[in-house]
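Take a look at this single chain, the form predicted alone, given in structure tokens.
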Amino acid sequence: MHVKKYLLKCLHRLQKGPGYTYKELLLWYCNNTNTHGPKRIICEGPKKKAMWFVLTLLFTSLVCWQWGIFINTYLSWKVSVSLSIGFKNMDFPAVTICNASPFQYTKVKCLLKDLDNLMEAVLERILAPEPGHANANATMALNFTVWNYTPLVLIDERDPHHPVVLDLLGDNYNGSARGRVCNAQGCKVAMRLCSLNGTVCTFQNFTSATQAVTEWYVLQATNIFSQVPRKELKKLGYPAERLILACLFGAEPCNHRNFTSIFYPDYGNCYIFNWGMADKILPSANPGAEFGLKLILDIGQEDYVPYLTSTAGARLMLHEQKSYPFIKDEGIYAMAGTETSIGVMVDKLERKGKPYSQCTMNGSDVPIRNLYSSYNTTYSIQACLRSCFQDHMIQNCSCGHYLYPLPPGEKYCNNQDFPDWAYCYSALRRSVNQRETCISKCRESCSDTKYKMTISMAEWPSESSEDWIFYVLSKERDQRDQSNNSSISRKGIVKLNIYFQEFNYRTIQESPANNIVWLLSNLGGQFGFWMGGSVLCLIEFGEIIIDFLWITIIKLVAFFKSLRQKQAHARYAGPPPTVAELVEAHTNFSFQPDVADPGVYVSGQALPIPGTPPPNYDSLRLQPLDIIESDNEGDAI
């Protein structure tokens, strides 16, 4: 009811028309506003009116300009970074350890037999470029199935305009081409990658033959291992009971059963301590080396794959609980025959979310399918980037790369099923567009924890104590694994000591650089400084704007109402019709009179039309009031 009553009042106000004009409204505002300038415009003389009008217009422009700057700065969503230091008992980080060699050579030797033979022949050709030094019989006995897909070549570029490409193990390698001898100084080793049955090829160049043969061997080993099920690959790696010889956390003993096993394609079997997936997260009792994690590892360097792994040692990484360890990118090496002490400091980073940054809380708003979600780990930008690359690999090459998780229903790349995969993978890895696309789609995590490490190393064990230490460790290992007959030596032993240096932790937190309080303070300060105004002045200005709009609406309604009336009068060219004309206009001309007996009426006389016509009175004609009044005056005279 109240709404209806209010609407009726508005309708009556519209019908009544505006109560005052624009000029009257403007004069009323200048007389009653709390802003200083408009009052002087109407109160002073002509010269001062002009001066105050210019000043008011100038200062109003300055205020609007300053407001635009402040509002634009606020909408840029900049942040400021604050650093705070806290002290509390902290959870011990998750520790991931891997062997530098992903597999034991004694277990994968049968899989890599043909590849190793090819590698030996390649090295023989590189080391003995003259044709007389090469073993032709050994070359004829090689299995070229793998070689034909991705061969190594020598490119002679001594004549830049006519380079010569020589297949290292092909028929065209004769040590001489067009009278030249191709040696290490005159040629460079490259890898030939082809697609579409060899019709489209490209060459991946290297500055060193060592890099070339290593990359080629890793690529061919990837093709072989991608055809082996993951369960079988785990059996080919180093088991936990062989890798972990001794474990001590604070004062509590531990063993390989306290580690969670995962398969990392670059390093084989990796083991995570205090991952927090199934067991309770372990806290650190106190800072210091005596309250950390102590490990003794046997990396078994004598059983490394010779052409696949050229680095000896243990790979380790400290990370948050329930996060996937990307140990190849974020890990560090521990050297064999040394004790590596790692002091840990904690840095916690907290980013502001939208609209200040594009960070994500859990990755649910990232348009990339997380292929590492099967491990039940938290989101990370590394997982997103690798999942994005694998998606592009599947879209462009129709298969997934061996180093990344595989989506359901897809297959890993290999030479038999996907002969062009190496060419496609190389082109995709060099693609700048692919990297930019993945970087634009992936987002950083809003909350992250980094472990800053201080690393020191010393030779271990010392010469005076190595005999008894190796003897005791060998006896303990033999009791657990009787199948291992190799002896422990300095080349295969690694000692780790991981601990908190102190319980101080740093929190790097983002906060809005310009909040709403800052914006309102600056807007009010500029308005008060240049115009002497306040919030009430803004309300007054808003009120006059509303009044202007209300007057405009009323005038528009009145204009359209008068326009409609004019259109109604324009329907008749002359004076309004009489009642008789209106009735005649509606007469039914299709009416036919009854035909009477022809003998009754005189021949030739028209038959009467039944009915009485309406009277034709001039008094019923509608006339304007001024004409009627003039007629009355004439009658009176």
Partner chain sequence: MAPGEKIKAKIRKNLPMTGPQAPTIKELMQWYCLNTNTHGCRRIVVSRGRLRRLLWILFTLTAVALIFWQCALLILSFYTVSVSIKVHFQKLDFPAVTICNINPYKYSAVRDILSDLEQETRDALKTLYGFSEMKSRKRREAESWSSAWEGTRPKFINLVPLLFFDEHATGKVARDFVTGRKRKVSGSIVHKASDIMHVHQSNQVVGFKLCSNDTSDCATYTFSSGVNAIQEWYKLHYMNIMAQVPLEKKINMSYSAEELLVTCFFDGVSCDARNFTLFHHPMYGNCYTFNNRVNETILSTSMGGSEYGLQVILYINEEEYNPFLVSSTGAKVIVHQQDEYPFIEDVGTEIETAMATSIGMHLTESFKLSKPYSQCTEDGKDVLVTNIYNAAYSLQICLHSCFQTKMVEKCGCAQYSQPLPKGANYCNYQQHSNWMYCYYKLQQAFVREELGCQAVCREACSFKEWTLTTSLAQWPSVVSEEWLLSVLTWDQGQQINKKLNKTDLAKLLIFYKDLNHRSVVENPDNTIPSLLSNFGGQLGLWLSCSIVCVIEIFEVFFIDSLSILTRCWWQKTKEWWARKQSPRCPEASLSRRGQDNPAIDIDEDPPTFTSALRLPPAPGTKMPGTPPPRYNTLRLEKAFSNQLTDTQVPDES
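Next, give the form predicted in complex with its partner chain, keeping in mind that what was shown is the form predicted alone.
Next up is only this chain, free of partner chains and other molecules.
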């Protein structure tokens, strides 16, 4: 009861508003609003009124439309880009140096002995197909365990309808190929990859024998090296003191101890300068070659594994501190016998994360486990793609590929334990589907740093200085490492200068194009432009709507009341009401027609006061009495 009274009071207070009918409310609103259009509607004559009504409606819809556009623009999370170029004191990039050959041939010779013998035999067969050649007995000495897993075959396509497949070192080769000299036009060398104990086989075709034998050799070598533990492999590669002969950073001397060693399966031991993992990061404050990194390397070309790599040179890559160097993708070559000067400009792109773009800040929200995190390196898209590949490899072939890091508890593929792996791997590698899933899963990193390089080359050392430079360098190396006795020559020596250019950075930074201030000022601008409105006008409008609702509620209440009374009325059987009664009933809800027999009157309903009609002055109102009072107040204003 208490609550009802309170609510009623509230209702009355709210109701002390602009009017009691919709029309009054609207008139009041139009007259008093701060929005520009509605006032005109009521001030003007009938024709102008119509015009202003149409105009106001038009402007309102325009405002709504434009607001829609702005809110849409805001929700599209656009970014604007700011670009800055200049020179500043920056951290010198991390420099990774590798030798193009992963291992020293003198050290891996024993491991690769069988394979090399096979390779020589294969080459001999291909180049000199005439049988009955001198070293038939040499073929017997070959170790065929390696060969039998993935043999090379010769496909004779001179008869295009019946291609003949011949095992290059097989027993039937001599017999069937006798008298047929096959060259590159007629015959193709292919690799036979089998799975399920040799029951399902495919031939990987090559258009040239060079590729076929190279691919074959790399596959077999992978198989061999994957069985050797990583620690042993590190010893087989080029040691730092053999590779790095001299080092100078700015004016400060440095040596091979300033480099962090890392084992990169493609290139063996790689050495990273200024990686920033353990040591302090070195800054460079000046542009120019004098203040950069100067290196002299010896790649030892004579000690290359002959069949594994045909390209000789140093591999080099500049990258960010604490990021893993993917040298095979982004590295460049430095040629032996030359001085390579590299001017560096840091091209940095910093992006906003969600919701502006799909990039990831640290890779933690990417659904692929980063296998390179064991190196304590930061996330990069390459790391993600390779981890993804390794995941697929383990799923499909149940062993990991030698080139990528292993997840815990898995093993690298080799022929003994996983005889089908080569077949599985080559299928997976060519699978477009696999790559596309990886691409869709991996997301790029938000900050992306590229090092733009301006590369120039000159011959080094010059002919006149050649003698003393070689002498000094070999003397120095002998002091460090007695075991090595190879001489330093033009074929192995590489000089590198890496330095900042005059403008050493270009930073592209994203910032939100449309912030909330932008949105509000545009919304305000639109509302102001068309209708001269503001937020207060919106509040006004809201107020009016509340009033509107009140009026509706009050009307509904009255309507239902009348309905109930009418029902009560209907139950009463008697003569039809007279016109006067009807009028009375219409204007006064408390009115009950006189009845002939009051005894029939339904119990529970108050008896009307007989003879005296109810007060008629508020007959236009459906409200209870106290509201009428407020009306009187309104009149007084």
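Residue numbers count along the first chain shown, from 1. Being a predicted model, the structure only gives us computed values, none of them experimental. Superpose the two forms; the largest set of C-alphas matching within 1.5 Å is the rigid core.
The Cα position of residue 533 differs by 2 Å or more between the two forms after fitting on the rigid core. Residue 251 is not among the residues whose C-alpha shifts by 2 Å or more between the two forms once the rigid core is aligned; its shift stays under 2 Å.
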